[in-house]
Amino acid sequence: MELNSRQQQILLAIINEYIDTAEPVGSRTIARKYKLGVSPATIRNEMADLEEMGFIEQPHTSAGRIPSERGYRYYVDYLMQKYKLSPEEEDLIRQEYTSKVRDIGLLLQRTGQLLSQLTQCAAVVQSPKIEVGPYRHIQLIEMGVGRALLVLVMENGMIQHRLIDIPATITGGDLATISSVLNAKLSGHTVETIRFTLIKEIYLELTRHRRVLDLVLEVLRSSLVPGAEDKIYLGGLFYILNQPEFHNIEKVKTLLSLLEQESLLASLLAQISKPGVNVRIGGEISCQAIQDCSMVIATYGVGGQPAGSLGVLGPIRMDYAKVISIVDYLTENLSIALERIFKGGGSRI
């Protein structure tokens, strides 16, 4: 249903005021603060029409109006103006992602902390699902007595490396020989396509270096298995407790118990229907027990491919413009940081 210009202005004023105050909004407040050029009586008439159309509602008799879920959806789709992050907010995000973090788990935890801190909502971050693809090149490099660097270059351009302990008697020449055999046997293979017979051939050719082979193959099996089990990082739940909508202790207990279920969080993050930032308002969330909340979700990627999702969970009365901009900016910077890790810095999930 199309709203006329005045109705849009009044709905926008009600939503902005309610986001700021969490109090029902009256016609006199709108007339005084928003200078729409019409009387409180005219505003009341328009508010009555907006209520009849389902864009606002009256929580109790003699109160002002508050936005309905339909009103918030109209606001997000048609009225909301883009929020520009402050220089301080952009600097905080950039500094976090330009730091020398090489641990993916730590990077995701920091992302969750930033999300909750900047949005004042609970943050949910899903670990990346990385399809490592076939091996292109495998190299063992001497790093001093008893240490070697295992470098793996994948067909998709991803580079990963691990420091491993090796017998002190192993020389640089030995590592070059091992690397040559591994490349000849494993190039073009993925973890799943390496068969026992192929492993047996490698051990037969490198009988003298079984200990090193054990270490290398363990790294291939454990650290680089594609499709590893999802991890969900949840943070900032105390921000929910500070919202007036969640002062009901029983409601909070129910919500917190649900948010402890990783499978539920993963399903909530999967509610992405289009590229970019997705907004789920109240009843649009599939889990009925969380329909007093809204979620803002986005997908981050590595190498141009989707890798995982992140989002925030907060009251339906959240500041959508600000939250959407922060989620969008964080998603972009997380993707760049992960690209840097996978293309040259190694990782530990």
Contents of the next structure:
Protein chains: 2
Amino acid sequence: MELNSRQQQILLAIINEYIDTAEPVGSRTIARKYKLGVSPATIRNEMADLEEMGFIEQPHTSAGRIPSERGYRYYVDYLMQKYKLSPEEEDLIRQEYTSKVRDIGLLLQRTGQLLSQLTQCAAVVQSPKIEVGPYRHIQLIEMGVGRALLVLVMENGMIQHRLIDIPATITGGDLATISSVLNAKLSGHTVETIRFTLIKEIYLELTRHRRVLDLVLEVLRSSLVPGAEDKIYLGGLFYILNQPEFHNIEKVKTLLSLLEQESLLASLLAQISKPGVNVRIGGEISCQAIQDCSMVIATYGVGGQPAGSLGVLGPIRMDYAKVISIVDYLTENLSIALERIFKGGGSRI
Amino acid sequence: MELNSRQQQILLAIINEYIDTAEPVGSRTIARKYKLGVSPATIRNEMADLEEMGFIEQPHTSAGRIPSERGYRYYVDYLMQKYKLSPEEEDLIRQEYTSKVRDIGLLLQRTGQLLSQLTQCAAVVQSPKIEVGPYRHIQLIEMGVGRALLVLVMENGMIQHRLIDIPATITGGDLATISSVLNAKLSGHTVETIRFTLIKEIYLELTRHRRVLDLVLEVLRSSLVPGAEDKIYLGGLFYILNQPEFHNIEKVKTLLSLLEQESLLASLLAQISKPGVNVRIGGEISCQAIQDCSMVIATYGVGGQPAGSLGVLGPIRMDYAKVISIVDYLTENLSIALERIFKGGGSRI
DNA sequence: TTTAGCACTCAATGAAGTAGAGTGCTAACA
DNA sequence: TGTTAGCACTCTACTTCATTGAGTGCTAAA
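I've shown you the form predicted on its own. Could you give me the structure of the form predicted together with the DNA?
Next comes the full complex, and the chain you just saw is listed first.
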């Protein structure tokens, strides 16, 4: 299924034009705007061929052509030119990531908003997986009779906490003892590296507090459950309403209702099959309900380790070149920003 | 501006009918459906009077009447009958609040979703104010050279944490010492009750660590800044798209963009002028952009203390009786659930 | 192989007419 | 005096029909 150079030029023209105007593109328009040195009639002939090969389609007989999913795929794989962010866009992003960050949640949320604003698509940002990396500190705090708060601080700075019920006989002093033993034994370990022998040691040192230990270890284990504590941030949803595709309320409703299902979003974000920015076009998305959308997703990381994903969900007719560049750029910036927070330097208070 | 009994009945009929159908209500319809024992002509006469008094209006000459904001206000204040939740609705709510709660954030989020689902309006739930109540535990944890994590556990179980930069000379042991002194001195205190003398005592005991103390106290103080850590949960936004009022994309866009501004939402939720459920109709909302909406808001509390607000934002033509009942019921249930989390009993893991 | 010319198609637009819901007014009635 | 039947009037919403124009495919000539 080879396309000759002129067919490529025409396909490119159709896609660029359609992305821009959201209207079917006619041969005349192409001849006029894209100086290919041939007449509309010639372009029509080529278009007929392109249609036969499945790269474009016609909404109805007397309309121009619009790209098919296959056309977009070809475009993304072979034709698309790299989009260079405008100075304004770069400024907007730089401004966001150089300002001091109080809080990771806020950073992710702002990332989502930026992503949405810049791409005019729905943006989705997954929070960094908490289970990444070893424990830094474990603390049990008395919270009234029979209850304690277990606070887990991970090496990377993330914090997790749970209320647990404990026997009423346990005192604050007991909790301090248990905390210090757990700290001594477990800090530096990840959930995976906690071996049976280690646990045995702990139980030996704290035979009196078996029940509390059971609970604590239960929590430690459950924190490994993937997605257990995942949060997903949505950004600037209203921007997608600028897309003519979403002037149809039903479509907006479908999209919004999907976006509220965190588990579904997580599974969508997990569809990354290669390093870097991934593009899923229409039917390539493994979710029936949004096969008339496209996704552009990527994974950000901390310290070289993948930590989470982010991406956008928008109409199939999206400006892939631009969206890809933006997702790429934001991924990188987010990674750097997180790095700075976790690994030190800069962020005061 | 007195309404006689028949006028009240007619106004009530118009509002009930309009809430139900979203169509202007004619005299015929009322005569047919609401057995007032009078003819359409009589109803027309009364309607003319009601219109003159400003309780209803006519979209155009040959249409029926719709309630004016003033009409709704009168309805809410005098005419409305208490809505009794259906068994299904009660079940849905009970189910939500009797299941074990892992996490306050999740509880609030689910509350928002329920609120939205049941009312078909946009739901907004503010997180409990963290600064409420005294400290339970203060812990400084070493996070690599020159950085520490300050973890504040409040008496009510909420947790706050911040990364701070510390002099590189401070060791983990130092942090433990500082933590225990701070704990001894400050636990049980609220930000307000920390007196100068107390601070002086702490500085005396920890003269070597003045710089760290400065930072810690700075953070403690800043945690008092109202709204500093407020999170606002939105729920089930797509439900509002079921309302015919929001078939207009521009309106949806306005609403969505407003809902993303947390500060604005916070100020809207703050417009509570009396105990219990508050209703703001159209122009009564002090925000230009959404004066074609109504709000129903209430404050939930923990241990008798107000802790945060929640509410819904929907079309002026909303089912006030139902929405008010639901907001009321959810507020109560949320309060109880939070109580249970904070004050003990039940919630394991 | 390219292109000019032309007949053809079809969505979109707008004008005109129609139907129907609802009103206000008047006059009769209780 | 309050109520009601009757009726003319108003105005939106819908349907129908013709028109416009963008765009195509085909044919024949360059």
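Take the two forms, find the largest set of C-alpha atoms that superpose within 1.5 Å, and that set is the rigid core. Residue numbers count along the first chain shown, from 1. This structure is a prediction, so every number in the text was calculated from the model and none was measured.
Q: When the rigid core is used for the superposition, does residue 177 move between these two forms (threshold: C-alpha shift of 2 Å or more)?
A: Shift of 2 Å or more: yes.
Q: Once the core is aligned, does residue 109 move its Cα by at least 2 Å between these two forms?
A: Result for residue 109: no, shift under 2 Å.
Q: After the core is matched up, is the C-alpha of residue 140 off by 2 Å or more between these two forms?
A: Yes; that C-alpha moves by at least 2 Å between these two forms.
Q: After superposing on the rigid core, what is the C-alpha displacement of residue 167 between these two forms, in Å?
A: Displacement of the alpha carbon, after core fit: 24.4 Å.
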